[in-house]
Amino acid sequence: MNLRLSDEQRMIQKTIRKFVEKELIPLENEVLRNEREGKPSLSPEKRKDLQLKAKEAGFWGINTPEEYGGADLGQMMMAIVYMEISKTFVPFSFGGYADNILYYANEEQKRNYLIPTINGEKKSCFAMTEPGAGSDTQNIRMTAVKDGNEWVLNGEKTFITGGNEADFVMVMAVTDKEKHRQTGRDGVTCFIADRSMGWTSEYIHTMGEWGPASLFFDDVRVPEENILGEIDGGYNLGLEWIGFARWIVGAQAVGAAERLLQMAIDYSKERETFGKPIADRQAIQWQIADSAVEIEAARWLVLNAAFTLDQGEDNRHVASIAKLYGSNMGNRVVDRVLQIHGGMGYTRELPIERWYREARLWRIYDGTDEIQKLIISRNLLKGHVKVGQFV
């Protein structure tokens, strides 16, 4: 058991931190200005330039298998990476990767979708959520009906990240209504559907940077060979995709909270009231202390979820814990930091209100607080996990 980063992990962490400080944080004022003017945070050209710089620095396909040209650094390293790049709200992700479930593709699908996605030639999205099936994923209503060697898809997906930019979607649809009616899990299949097959998207405006899409399928015909995985076996693929995303939200919250706490510490030393820095006030000291303790707790929950996955173990329980605690921790920290900054924290001159809006989303997407609590309590009540069990 080792609770310290290896020399390699520490070196990678340091290098990514420098990249964030040099290339991303200086763009924050531009991002805030663009948002005030109703423009995209960063232009496509700027995003591409950042990814090229990251690639030149050796950060390409951080968690992509080596056989596809990636570094395959593992989930622990992925957690560390997300903690570092989340210290800024500038939208950025290292290239050279694909969604985890796309690796279940057959050889032809890998040539047509997986490899082009890794190479940055195509963009994908994953679609499971529907207007009546958010956290209740068993309530999927989109249908896929066999017609010759094609499947005809009808329905709507919503709040799909990257749905407006995607070239293709991995979409869940009911292929056996009777099986699905009986279990809520069976009878669901994952299809790879190109935008050129006829589905359309519509931008959803939100209170933060996240700009998801609604996807519409009206008699969209998808060939048989575009089934991802096994027919009627899509639900488990969906759970695997969601399970991976959950603890990543916790990692994002840790990174943002660390940056915000440092801002609060720096400001409290400079701001004076009644002849003293507010850092000397117990009310401020306690907020700083509470934030530091909660960040540290969230960090280890996230790293434990990543470590469990690296060991090839089922991490769904610990991922739910990391997501639930981490996302709520992030909300508490940003609220305290805004309070410490007073009126200035509420303005758009500082990035705190920007994070305040973004942090509220962490408790909703990839499984709401309520769903995480349901999962955690169910695992305990049914004996899947024992109280005090080290997982």
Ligand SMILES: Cc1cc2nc3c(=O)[nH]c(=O)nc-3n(C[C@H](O)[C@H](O)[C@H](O)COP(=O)(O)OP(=O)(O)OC[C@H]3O[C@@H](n4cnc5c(N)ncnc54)[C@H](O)[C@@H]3O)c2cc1C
Contents of the next structure:
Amino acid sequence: MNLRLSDEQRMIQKTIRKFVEKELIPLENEVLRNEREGKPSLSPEKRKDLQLKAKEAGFWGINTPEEYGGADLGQMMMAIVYMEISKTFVPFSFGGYADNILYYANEEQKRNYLIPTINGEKKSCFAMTEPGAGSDTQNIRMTAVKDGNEWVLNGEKTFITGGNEADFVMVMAVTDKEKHRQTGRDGVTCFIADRSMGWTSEYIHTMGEWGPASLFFDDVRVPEENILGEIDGGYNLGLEWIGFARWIVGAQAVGAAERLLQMAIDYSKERETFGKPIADRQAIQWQIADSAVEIEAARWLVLNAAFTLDQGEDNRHVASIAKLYGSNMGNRVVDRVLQIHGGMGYTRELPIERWYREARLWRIYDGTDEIQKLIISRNLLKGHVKVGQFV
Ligand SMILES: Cc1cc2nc3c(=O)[nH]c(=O)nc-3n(C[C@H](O)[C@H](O)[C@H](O)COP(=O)(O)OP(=O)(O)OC[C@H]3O[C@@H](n4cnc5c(N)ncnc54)[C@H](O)[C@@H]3O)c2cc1C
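Go ahead and give the structure of the form predicted in complex with the named molecule, now that the form predicted alone is out.
Now the full complex is given, and it begins with the chain already shown.
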């Protein structure tokens, strides 16, 4: 067992760190200004420009198989890369990416959706959640009824990331009510529906800058050839999509918490009260120490989730642990860092309040805290996982 990064991994980490410092962090003031004026954080042109700069630095399709022109860096590298890019709140995503479940597409679907998504010509989103079905994904009500060579979709999806910008959606709908009623999982199909087929979207205002959308389907006709995977067998695709990013939320929390902790350390050495820097006070030192310990713990949980996946093993249990602990750690750290900054931490002069708002989301999406606890305890109580199995 080697608990250190390889030379290659360290080199990639260094390169991405330089990219973040040189290209992303200098944009922070612009992002804050735009958001506070109610504009998009960054213009689409700027986002594209950043992707191209990342490409020049060798980061394109970091998780995309080599046969599709990607770098396929593996999950450990994904974890490390996400920890680095999360040291800034500047929204950034690498080019050359497509949703994991799009690789289940048939050849024609790959030509029409997968390849254009990887090439950045089309934008996708994924829609499972409905107003009456969030954690309880088996309770979805959107229907798809066959009519000739088409399926007619009716219903509403909500909280869909990228739903305002997407050209197409991978949307889950009930195709066999009886099967669905019996198991909750069967009788659900995943459709690829172009926006041009008639669905509409509406921006949802949140406490963060995320801006998901509600999607409305009113007799939207989707051709038979746009079924992704098997008819009535789409539910597992949904779980696979949701599971993909779960532990990455933990990686994002580690990166953000590291940057925030450094801000708190720097500020505590400068800020004096009662004749001494606040860094000299045990109350502050303990908050710094608690944060450092928790960041380290989250880092190893995330790396374990990534490593497990790289070994070709089922990582769902450790992914839930990494997501639950990492996202809660991130919330505790940002709260402490805000406290250490006193009134300044609460102002819009500093970006801490922005992180504070964003961190709250980590405990909700990709499965809430409670759902992660449900999964972890169920695995143990049912004996799917034994205590200490992963050491
Ligand atoms: C910004 C954002 C982006 C999102 N992006 C997407 C997306 O791209 N695609 C998509 O399909 N969805 C997306 N979601 C939806 C997200 O996955 C759901 O919000 C999440 O799963 C929780 O569902 P809910 O909001 O309906 O809460 P509910 O399921 O109604 O839960 C309410 C509360 O009850 C708790 N609870 C629920 N069931 C149990 C239980 N059995 N035991 C104990 N406690 C329980 C929950 O933990 C929560 O605290 C997004 C959400 C947000 C906020």
